[in-house]
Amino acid sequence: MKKSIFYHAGCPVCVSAEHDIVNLVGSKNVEVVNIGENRSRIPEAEKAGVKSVPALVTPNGNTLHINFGASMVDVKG
C-alpha cells in the first residue's frame, strides 16, 4: 500500500499537526517530509498540489491542507 505524504515546514503549527496526523494514521503508513530542512522536496510537494504547510498528500493524491502554518512561497523564501 502506498504512503500518504505528510509535508511541513518544521514551524510549531506544522510540528504540532504531525503529530496529530502519525497518532490518527500511524507512523507506518504516512511519510513525514520537513521541506525546511529538505528543501529538495519542494518541487514534489507543489507537483502535488501543496500551496501551503502542513499538508497531506493522500495516497490517491488528494491534497488536504491541515490548519496554515506557511505559504509554499514564505517556504521558499
Given for the second form:
There are 2 protein chains.
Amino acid sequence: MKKSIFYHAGCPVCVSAEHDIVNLVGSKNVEVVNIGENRSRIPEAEKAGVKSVPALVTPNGNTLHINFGASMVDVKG
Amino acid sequence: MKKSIFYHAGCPVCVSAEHDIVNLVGSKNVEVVNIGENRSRIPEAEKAGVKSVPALVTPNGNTLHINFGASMVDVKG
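The form predicted in complex with a further copy of the same chain, contrasted with the form predicted alone above:
First the chain shown before, then all remaining chains and molecules of the complex.
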C-alpha cells in the first residue's frame, strides 16, 4: 500500500494526533513530515489541499484535516 | 485491539471520510455509527468529546475531529 503522509508543525495538538494516527494506521504506513522544520515540504502539502495541520493525506490523495493545530498561513508566517 | 468508533451523520463529508478511515484502519478495527439515524448513541458520543462529525474516537479514548461535516448542535437540532 502506498503510504499516507501526516503533516504537522510540532504543536501539542499535532503531536497528540500523530501518536493516535501512527497507532491506528501503523508506523510503516505513514510518513510523518514536520512542515514547521522542513519548510521545503510546504508547497507539496498545499498542493495536496492541506489547509491546516495536523492533516493526513491518504494514499488515494484525499486530505483529512484532523482537529486543529495551526493554519497554513500561521505555519508559513 | 479495542475498536475505534467512527461517528458520522450521513453527510457527504462524513461518507468520504468514512471510506478513507475504514481503508486506513481496516473495517474490522472500526465501528461505524450514524448518529443522525441512531440518535440513542448521541450521549455517548458527546461524553467522548465529540463536538462535530465526522469524528473518530480511538481505542485509548482520544477524539479526532476529521474535516467538518456538522456540529453536534446541528445533528441534535
